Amino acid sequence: MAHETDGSPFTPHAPEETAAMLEAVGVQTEDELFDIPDAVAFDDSFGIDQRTEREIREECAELFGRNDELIEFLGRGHYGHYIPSVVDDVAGRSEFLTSYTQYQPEIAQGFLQALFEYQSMFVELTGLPVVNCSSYDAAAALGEAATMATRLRGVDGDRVLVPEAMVPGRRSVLENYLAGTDVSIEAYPFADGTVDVDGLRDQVDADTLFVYLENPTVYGTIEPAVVEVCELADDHDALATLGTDPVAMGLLAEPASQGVDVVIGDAASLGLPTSHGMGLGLFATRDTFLRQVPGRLVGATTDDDGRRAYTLTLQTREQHIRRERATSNICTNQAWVGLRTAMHLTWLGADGLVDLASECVELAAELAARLDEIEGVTAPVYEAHHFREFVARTDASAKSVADALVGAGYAVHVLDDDHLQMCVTELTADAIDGLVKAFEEATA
């Protein structure tokens, strides 16, 4: 029977049905449900005219199309890879999109299981015992990762040490986690594209805090100095933390066999397409820091029968313990898209992996090599291994470059007047030949 509705057409209530519940809980009308104060009540309009949705999917559809069709050759922290159709499939089934988030153990063993799968792959990968299910993006992670080390340290540090090239918006946000604390965030330098190991140990001191490093840099090099860096920070009692993926790590050294303390990154360059903005956040640490995970661990144990079983465990955030003894207030749920992580990795296998891996080294190295034959481009600037992306040199200028690149359909990142950074995957192999011709074009 069709009801006149007073609300979302989808969830249709009559006004009968709705005057029962607000006399169910004891009120007149629907306002007095919201306790707003007048200082910050909106009493305007928003001066949207009302529209079918026919119309709405027309304005929203011509909206779109405004988009540019580019090919990416971005990179910077936002990775695409082929994501297997079974990805798709599975995930998008009724009992995985329903479970926003696993509390009844009961009803929910399947994600549990495959969030429990999560994480031993992810502990396989880095060499690190516990891995947490998990944070919202490889930036949530990192600020995490620096309270934490607040609070193993207490008052005996001060200063967190950043590279002063990294991936946009992670120091950013790690300055908001980091605010209303004595902690300081300083930036340590480069050389040739990896870190300046000298210049490091020259800041590096009794009051350092944390030490974070990435690897791949955010210019897609390969840090050769990872060893020396765990070992200036574990030489000074602190937290050395490494930026990955798990891309990466499937053809790099173990993070824990190189002395680092924490691992963090995107886990979504596998399982989710490039979305320049939702990810999911990798956290993984050593036993000793187990009770200062931020976040949720899902853990194996047997039920009443003797059966293996799973549950959320040691969750440590405000909304399940008392708040003063909390880890975090800031960690959203992201199981389904690491669902997807653990799919997506389990269809490649360890072998996959490593030849994925391989190919973005072997790609990045054919289209800088390429570039670098054009007058005028030097590909790649740095004396380095490449993983997915590089940084060239221009001597026309790099905005004008790019903007002929997009003209002819293709998207690079500008650093400055005379460089450019760009970014290639198993995705984007077929279009090298295009940019070349593109960029032989641009420079000409």
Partner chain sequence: MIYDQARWRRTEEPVYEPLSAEKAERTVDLDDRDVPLPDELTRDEVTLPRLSEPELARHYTRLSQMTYGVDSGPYPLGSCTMKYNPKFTEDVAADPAGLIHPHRGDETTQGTLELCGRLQDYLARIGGMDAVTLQPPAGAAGEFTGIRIAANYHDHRGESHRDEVIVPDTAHGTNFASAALAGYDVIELPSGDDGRIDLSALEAATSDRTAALMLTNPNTLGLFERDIETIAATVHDAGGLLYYDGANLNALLGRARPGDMGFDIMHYNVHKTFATPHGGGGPGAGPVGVTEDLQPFLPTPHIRETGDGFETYEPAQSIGKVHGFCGNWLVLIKAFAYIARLGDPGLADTSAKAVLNANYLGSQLDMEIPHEPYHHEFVASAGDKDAAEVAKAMLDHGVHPPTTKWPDIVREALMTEPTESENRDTLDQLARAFNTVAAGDEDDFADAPRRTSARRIDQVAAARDVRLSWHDVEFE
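Show the same protein again, this time as the form predicted in complex with its partner chain rather than the form predicted alone.
All you get below is the one chain by itself.
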């Protein structure tokens, strides 16, 4: 086993080695190396006990064991799909895990190429030629898109329009990103679970800077008016930004061909399991905005042997060079999650992605239809095609139904007094029968 010390198990210094090093430096003790005035020195203890590796694994297993075992029919911005073992195994290789930002490209070609492949696959899915690698999550990517809009030539105004129904949390993050500007955020209406285009038309004007929409929407509905919304934005020199999802893009119309200027989303629905909201911010945009893009970009070039090679490029946009005039403050990003997502997408391939996306449509329809047969339940509430999730109305109190479902081992979203929302993927497909049965009992 690793040598036990009185200190850290991860400092490799044998006592005689420490002594020799201290002598080489010319001091008696490590304490002499600290140039800290007494007045601010800390001479107490933290009261944190040192535990062994095994004790910590048991401790955490015990803690996680206190989470109720529930089958989660949950979505609204965070989704889990089956992660193939090859992703965990190969992405877990320590060269990937323990490297950092590729400031020296010659020694980091492998990771750079993986990120280039990540960018390339999302160029394919979005139809937009510039994809960064990466933002923190969909909410941060949305915030970055809006602040980018404030810097663009040919895009002007001071109003940001967002759907009244959007992935929770995203709007709040957007508000923080825009707090340092004079831009205001206003909601535009929904009608029957998708964009109320007439309502939006009444709101959009010459002062509109940015129009955000989602497809699928937060209700899981597939938005039929993406093109119209983008045209409205374009008519008023506003930036059209779409929030979407990597799986959904396998089936839904290509964003670029619909007139979308920026695509944001949580790309970690491929690559990461459900992980308490941890994500991967997808950010894709048009060539025109290349110099204003936030975050890192990997470009192809050649090396001295004339072979194709990869490097971080256009770094003058970034904070370590441009400081307060940078296109973003981001430094550490979600690169390793991007690697995992790239691997997962490659594993699926085009057939696998289309199949998975189709399954997400079919399963939502199947579960909604089964619930709709239950007396006192309407599902889906909205007349639309759905992806993964949908809203259901219950005659009984939604909260009491959800509580009863938790009692039976299922978690769903409560939207208000009489609306619930459910998300279903291949991971929960086998639990549909059980959920429907529990639903019948809960609403009886």
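None of these values were measured; they are calculated from a predicted model. If you superpose the two forms and keep the largest set of C-alpha atoms that fall within 1.5 Å, you have the rigid core. Positions refer to the first chain, counted from 1.
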- Once you line up the core, how about Ala19: does its CA shift reach 2 Å between the two forms? yes
- Examine Glu32 after superposing the rigid core and state whether its CA is displaced by 2 Å or more between the two forms. yes
